[in-house]
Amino acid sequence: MKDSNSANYEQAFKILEAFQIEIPSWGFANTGTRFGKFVQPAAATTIEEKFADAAEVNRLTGVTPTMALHVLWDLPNGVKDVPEVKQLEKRYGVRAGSINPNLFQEQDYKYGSLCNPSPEIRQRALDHMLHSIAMAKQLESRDISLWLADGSNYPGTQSMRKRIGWLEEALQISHSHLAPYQRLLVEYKPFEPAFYHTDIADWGMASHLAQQAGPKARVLVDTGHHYSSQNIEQIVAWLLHTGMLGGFHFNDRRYADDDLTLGSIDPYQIFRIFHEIHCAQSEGQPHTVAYMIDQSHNLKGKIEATVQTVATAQELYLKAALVDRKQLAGLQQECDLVAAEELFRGAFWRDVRPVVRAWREARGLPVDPLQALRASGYVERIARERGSRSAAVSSYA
């Protein structure tokens, strides 16, 4: 059986059962920025309450089985958390997904973390990188996610060279405690909140710092941290190239960190990654990528939010995966430039939503997921339920 725009169905449907998609448990609690906090009654406020919006999603999309999870705001208690939250992964068949420190929200670390000049501070965040490889070794969980906000508003005020060698020996004594499942994913960003340098700003600087780190390390890329208009698919190549590439954070912008939801802005370039990464399998490069999301629905539905970005990125995923990659490399190989571009371009143009919803039928999930949570209610119950203690809870998570 096959459609005459997109590949055959069961080559179609392989791709789709091999591709999953990590969801924050951040994505389902009140957000907002630096101006203000943006209250929905249906957002989560508990770790339980993550877990259960987790799960609807799951249940919708059938490609969401892990959650991530932030430390100071969903294991405020350290350890002692963990058996809530192992009960909480067999209540609501989702499991704990990567670990993601938090090194920027005390007031300990105004001036740094791992790279803060004062060695207290900086054995304080040491201590709490090691305390989150523990907990995820508790819970299972591969991947420690680390995103750093150090930097210096100011030309003169911070010796750079010396915080880079802070931070290398910071991730060399965490990488130690890795388990030998377990990876460190480095995380960079060229801007915010500091403004004159950021200790990790490019995928250069954080390619270094996991390769000093140990070979359990590698690099995340966050799609909204690069700079206006930056080549992130030739990034990926690299990392790909270099065996660095651990996985992504997946969002979208407009500007800049934005945290929009995935292709809302830019599907073409979500696009273009995936088919970086898909060339890089069809030549039996072995890598494991671990594909999350990472958004502050400010505005949109939480739940609604999530589970459109996951339809898009699994019709992304899809296009890419159906590139004529033999064709595309002959014209590539000829400088056919138009004809390689057409051929490139008709991938992505593919409507390829009606083997999707096949697929989703073939396993019993809804064929639209966002009309299926539209008439479960869920949205509107969860609403009533939380709604007043919603308003309460002032913290960012």
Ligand code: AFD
Contents of the next structure:
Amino acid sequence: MKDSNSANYEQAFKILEAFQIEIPSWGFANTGTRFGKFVQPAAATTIEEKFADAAEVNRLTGVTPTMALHVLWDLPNGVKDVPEVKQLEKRYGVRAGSINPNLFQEQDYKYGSLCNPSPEIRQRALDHMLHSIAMAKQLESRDISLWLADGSNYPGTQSMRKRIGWLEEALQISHSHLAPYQRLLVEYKPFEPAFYHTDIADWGMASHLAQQAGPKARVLVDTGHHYSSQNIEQIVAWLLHTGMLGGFHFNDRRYADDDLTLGSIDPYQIFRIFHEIHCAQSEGQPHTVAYMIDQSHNLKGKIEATVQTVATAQELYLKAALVDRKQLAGLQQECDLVAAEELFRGAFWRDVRPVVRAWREARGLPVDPLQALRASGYVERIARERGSRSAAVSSYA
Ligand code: AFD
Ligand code: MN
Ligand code: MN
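I have the form predicted on its own already, so could you send the form predicted in complex with ligand AFD?
Every component of the complex follows; first up is the chain already shown.
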């Protein structure tokens, strides 16, 4: 990039200036797989520690001003915890971001929450949704980001159609409680923890549910929630075309929802997703697309992995933005396949790290956030301070 005129740098700086991504509170906590957990001395075990870690990531990267909160894990006492969160926002300079209801851990939800055959349990789940929306309002959070684990494990054990009806009703009621500025993001996932059917299994179901819930509902695309051959950027193109794209949970996966660091397996796919968004936005389609990370690493250091994902997202976002869309459209029109592909791939191969480093320097940020994290001693310090506590704590605390 350096060798071309400074206009390129100016263009790239403008693009980077427009990019922000939300980090998940649960990305800093001890987690694991169903086969066990490897606790990390530096893992956060309190909401304050999560805010401190989020503030460190934002200090290093400059593009993560909000942190997604999980209702049960971060606000266990519900609205009573809101004043503490507001204080932490001020103290650490990071805002509460999307609010994630938790309808998958309580024993009552064994056979489902909003889709449970028991009307009492459905009501309990709906009350949790409304409580989550109330908390979001008090925190002035725009997005209520709903992932529903509901489903079944064996054919014939549940009426899938009845569950659709219950879900439609619950989301309509939830939607009616949203403030004018709020949105309900409906996330889909084909499997896990349910293994025969999941009630919101794909983008079509999520889009239907969002459209019938009301005008402030949209679809949330978690990049880990697709079968390995799925063309995610095509799903994104459809959601952009129909105006139903609400945002993303970014991570990477080799099999499905492995929550690996973004771009660690298939960075080209994320580039193609961002390209669809840049195309739509350059054609003037007004989209408020929420970029959020959803990862929680069993092995990598929590903060290191978050910084890695943020930096990777920035680079891929910029690479995709620098595609010469006008020239590409012409080549697509002429069906000049190789030229179109070479232009497209060429943008992906371009090394934007120098211009990202220059942008960071111009912003007074560390040019290499990972290296700055290591040099800061932050992780070693919190490991000493938190070490004894975190060993005793179970996951998702
Ligand atoms: C799990 C689910 C889903 C959800 C996240 C946070 O698969 O992605 O968004 O937890 O609740 O990864
Ligand atoms: Mn997710
Ligand atoms: Mn997931």
